[in-house]
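Consider the single chain below, provided in structure tokens and representing the form predicted on its own.
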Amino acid sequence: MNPHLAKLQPYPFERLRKLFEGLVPAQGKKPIALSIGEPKHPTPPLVQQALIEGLARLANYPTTPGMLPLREAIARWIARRHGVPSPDPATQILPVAGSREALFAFAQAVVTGSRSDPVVVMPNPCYQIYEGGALLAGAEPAYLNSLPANGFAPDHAQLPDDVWRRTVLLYACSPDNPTGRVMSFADWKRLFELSDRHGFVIAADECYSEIYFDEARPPLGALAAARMLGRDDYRNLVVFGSLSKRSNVPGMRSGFVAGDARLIRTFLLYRTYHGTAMSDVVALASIAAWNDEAHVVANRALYARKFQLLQPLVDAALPCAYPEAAFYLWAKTPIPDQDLARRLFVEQAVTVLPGSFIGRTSNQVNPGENFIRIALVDSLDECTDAVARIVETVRTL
């Protein structure tokens, strides 16, 4: 067996499980989900019809590369959305199956071999397929924490230039997972600078890049700040995106790869023996909702109307910052993390996420300890049940 599997830690979901072993729920209340992030709202019609009337390409083996109509439409919406040239289909957009398999895979083909002490930098708190795609490559985790001092920012100078040497790929994540924080024109110059200066490679998960709250503000992509400062090459970068929260089909399982053509060909290579290449019934599907803004814009409205209505009243309760983007409540609470969590789900039948499970001690410290995240996926309804049982219990500690 590979040995690096003995270092993976129990995903935050497994962990739990096993908090909530032996305990019931409230009775006579209806249990609520507020500790993943899988989008609830209705998937787009035309989504729907789209699969329905691809179908027969079920009888087709699917390419690595994917159908060429589908890069063109990523390469399109990517123009469109980010207000740059569009990439090259042929050489610069991968279709993938959903960016958590790719986010995991990408490591195994930048990272395995590439030296032999390598460093794999991500923020802390983070979603935890960064840290098992660094391990399984056979790399060092490096976390830089993200603190409120700090506006959430990642902590660079919290890592000395003996590990920025070592470090061969760093993971950013804009929106932010759990903070709903979105990296500034700033950030990603000194993070672009970093690169230049150590040689490692970026890569910027942006499957939150569609769930804002300002339709006059979309938050700066990775893409975007590269062209801005003449890095119309993209090196060194490569961005994931997804479809799961933008047009609501997690279980799809479809986004997409783009960026440094010399990474993306390499990437290619790999996945051409990793074997996960896209169904064209999904591919199909996947050109319907790219092509198609109408239903982001309306999805958009419902997370803002949610987070409008409910943030405050969290707020009052649990400090919560207003985040900019994501569907996320990144919440200070008053007594341990996982003591709350325990106790919504005993006396009010309401399931939270301990932000110490997606948290890792760096610098002696955990800076998800005494935080929950809270993901306002479900309807408003739903959500708005949930955040008045929250605050009642809150309220007796």
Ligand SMILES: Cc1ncc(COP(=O)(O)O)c(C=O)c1O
Contents of the next structure:
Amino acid sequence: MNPHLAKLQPYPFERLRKLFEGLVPAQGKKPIALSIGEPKHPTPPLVQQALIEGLARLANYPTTPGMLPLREAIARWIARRHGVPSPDPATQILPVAGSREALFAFAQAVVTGSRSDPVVVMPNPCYQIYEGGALLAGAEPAYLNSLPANGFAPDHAQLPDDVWRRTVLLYACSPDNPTGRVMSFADWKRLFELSDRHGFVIAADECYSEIYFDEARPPLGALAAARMLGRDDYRNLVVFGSLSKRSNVPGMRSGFVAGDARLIRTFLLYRTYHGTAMSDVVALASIAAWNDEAHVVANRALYARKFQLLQPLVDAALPCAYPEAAFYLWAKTPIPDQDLARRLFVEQAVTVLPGSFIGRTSNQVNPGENFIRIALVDSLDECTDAVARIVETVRTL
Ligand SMILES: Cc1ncc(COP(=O)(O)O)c(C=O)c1O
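Any chance you could show the form predicted together with this ligand after that form predicted on its own?
The next block holds the full complex; its first chain is the one shown before.
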């Protein structure tokens, strides 16, 4: 058996199931899950329609580079959204079956066998796929703590130079899950300088890029930051985008990678064997989704309203900053995070994710400890009900 499999950590939702084992949730209260980052706003009819109209394409095997019209639609969207020249659909873009598989597979393509002692750097806490991707690629994960004192910026100063020298790949997450922090131009400049100095590749996870609260201030993306610095070939940079949160289609499994043509070529070769080519049916629906912004604006308005109403209520009970983007509240707990999660489940039938499950102990701290992640993905009514119940329990502590 692959010995690296034994190094994988249990997935946070598996740990949550264990945490609740034997507990009985409050009777007479409707269970509400704020633990999982699954968008629950309705899927736009135009995407459903395009899927139905594309069904005849089930008769075709899809190709690994995917349909050219899809790569063209993604290129146009990137140019519109990020104010950069359209990337070359032939060499700088690949469709992927959701960003999760791509974030994982990219480590296998870039890291495996690259050197005898590779390191993959990631924020802490982070989306666990980065860690799993690193471990299965035979690398040592290195964690950059994101702490409140730093405004939740991953602490690059934490790693000594000999670790940076061994670094082959770094995952950046902006907007960040779970903190909602968005990387600034200065952050990107520093990261590109580190990448130039040590020669590592940057995987920029931007799956929350379209969930933000001020229409006038969309989050800066990595491709735009690179262009502003004259890095027109996006050297050593690949961005991961997704329709899951933008268009409320997590079940469609549709996203893209875009950036450095040399890395895209390597990744395409890997993917030919990996075998995750996107179905043409999904590709046609994805074209409809990338070509339309009206549903994305409407979706953001729903989140903006929820956060306007509910963040102050949560903040008064469990201190949490107003996130810059994404759909989470990262809230400080007055008792250990796992104890609070258990009490909310038992007393209120509300499920939240203990921060310690998605953090790792690094420099003697687990930055997720004494935080909970609250995903405001449900309807306003459900979220309002859940928040009122959370506040009720916190008042009794
Ligand atoms: C930070 C982050 N990246 C990537 C993903 C994967 O999204 P998808 O595979 O649906 O594109 C998620 C999903 O929750 C996430 O939180």
